[in-house]
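Coming up is one lone chain in structure tokens, specifically the form predicted alone.
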Amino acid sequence: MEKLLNWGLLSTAKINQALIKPINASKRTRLLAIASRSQSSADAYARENKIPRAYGSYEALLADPEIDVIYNPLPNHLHAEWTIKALRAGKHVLCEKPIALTLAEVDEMIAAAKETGNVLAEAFMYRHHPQTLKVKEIVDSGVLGKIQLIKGAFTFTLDREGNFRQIKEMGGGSIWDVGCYPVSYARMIVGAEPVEVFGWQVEGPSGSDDSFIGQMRFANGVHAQFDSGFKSPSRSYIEVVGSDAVLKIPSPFKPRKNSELFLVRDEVEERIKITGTELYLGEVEDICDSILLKKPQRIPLEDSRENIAVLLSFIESADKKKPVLL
């Protein structure tokens, strides 16, 4: 029988609620512990979510020898520090996106994973969903013809004042929080890296972007456009335009168990129904496959590094108000 992997949650972040259900649902995982910056907070969270162990510090969680996997949902500027600490404490790590804020941080994280032999994965949950796999299959089949343009958006209204997503020093900004999704999606569809990017931003009070608009040019002639933001209504979509057909994905980043794609050819729209799975289960099972079965990760660390490189180039472009070559 396969080993049961014990998981620990590094903080009581809101996004934990998306992971608790799939961790409990998987036959290969058990949610064993929660850590907070205070014992009282950890105890209350453990009682509410029926988690057996509660730790009043992150260090205490990492010191538990029975914990196999750490989920790191900390604010962006803490991803590298605590992921590296967890890896060096002998834990595998599922780290929330964006995996880090600089290429130096990413390289240090990759080095720590290689040195320790522990698995590190970035938590881009949409990449594991059957809908995303079907989109990639359709694009690669050639039914769209030559891919010309990819358009996408991910916006919502952030009305929590002082939230870390708006604090520049904590890795705030819509491009880091939600713009990373359409950038990642376009790169996945093309299967290559952009050679040039151009970005514009609308700065919020802290200097991070409240909205970001970007364009990418790929060497094979494909172009991509996206916008992300904290001040617009909830929007998310991807549209892939080919010479022969258009593929519309209404819910690309948070597909439901049963979702739909729309393939438009000669002004005729074909509806493609997808029977999926629980959204966050895929990333849990993927890291289990890597740990227990030594399977390659669906999102290699090199892919995560390239996504960070593109995001940093966009921020540089917006700051300098000119295109940036990669």
Ligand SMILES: NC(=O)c1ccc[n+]([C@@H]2O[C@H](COP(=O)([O-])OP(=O)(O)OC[C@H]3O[C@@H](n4cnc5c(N)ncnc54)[C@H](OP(=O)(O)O)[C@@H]3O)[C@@H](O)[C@H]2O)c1
The other form holds:
Amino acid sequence: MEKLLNWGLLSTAKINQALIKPINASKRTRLLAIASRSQSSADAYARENKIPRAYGSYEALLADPEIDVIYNPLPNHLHAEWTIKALRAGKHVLCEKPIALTLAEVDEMIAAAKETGNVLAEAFMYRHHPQTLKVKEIVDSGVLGKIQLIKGAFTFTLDREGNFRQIKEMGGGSIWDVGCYPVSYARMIVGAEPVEVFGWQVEGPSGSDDSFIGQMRFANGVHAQFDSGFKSPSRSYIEVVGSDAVLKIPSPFKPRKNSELFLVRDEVEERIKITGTELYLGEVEDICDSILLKKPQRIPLEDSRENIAVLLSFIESADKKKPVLL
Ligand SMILES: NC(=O)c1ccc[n+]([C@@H]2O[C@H](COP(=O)([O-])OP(=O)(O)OC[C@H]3O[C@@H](n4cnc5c(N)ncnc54)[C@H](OP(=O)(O)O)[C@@H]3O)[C@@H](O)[C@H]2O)c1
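Which structure goes with the form predicted together with this ligand, now that we have seen the form predicted alone?
Everything in the complex follows now, all chains and molecules, and the chain you saw is the first one.
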């Protein structure tokens, strides 16, 4: 019988709620502990969510010898620090996106994973969903003809006063928070890295962006455009434009269990229905496969590194008000 992997949640972050159900649902995982910076909030969270162990510091969670996997949903500027500490404490880590804020941090994280032999994965949940796998299959089948343009967006109205998303030093900015999705999606579809990016930003009070508009050029002639932001209603889509057909993906980043794609050829729209899975279960099962069965991760760490490299180039472009060559 396979070993049951015990998970610990690093903090009482809001996004934990998306992971608790899949960790409890998977046959290979058990949610064993929660840690918070305060014992009382850890205790309350453990009670509400029926988690057996509650720790009043992150260090105490990492010191629990029975924890196998740490889920790291800390504010972005703490991803690298606590992921490296967890890896060095002998834990595998599922770390929220963006995996880190500099390439030096990503390289240190990759080195720590290699040195310790523990698995580190970035929690880009959409990459594991059957809809995303189907999109890639359709694009690679050639039915769209020569891919010319990928357009996309991810915006919402941010109404969390004082949240790290609006504080530059904590990795705030819509490009880090949601722009990372269309950038990652376009790179996945093209299967290569952009050679040039150009971005504009609307700055918020702390200097991070409230909205971002970017475009990328790939060596094979594909162009991509996206916008991300905190100041408009909830919007997300991806459209892949080929010489022969267009693929429309209305819910690319948070596909539901049953989702739909639209293939438009000669002005005729074909509906493609996808029977999916629970959105966040895929990343839980993928890291279990890597830990228990030594399977390659669906999102290799080099892919996570390249996404950060592109996001940093966008920020550089917006700062310099010039295109950046990669
Ligand atoms: N994949 C997805 O669908 C998805 C969705 C949303 C967010 N995310 C990612 O998940 C991460 C967390 O987002 P969130 O909105 O869930 O976070 P959040 O609710 O703001 O929670 C972050 C937690 O970090 C802890 N923390 C430690 N140091 C902190 C500090 N200096 N300031 C504030 N909090 C601190 C706090 O927990 P304690 O007080 O308990 O220590 C806090 O509750 C981000 O990286 C984000 O990009 C991913």
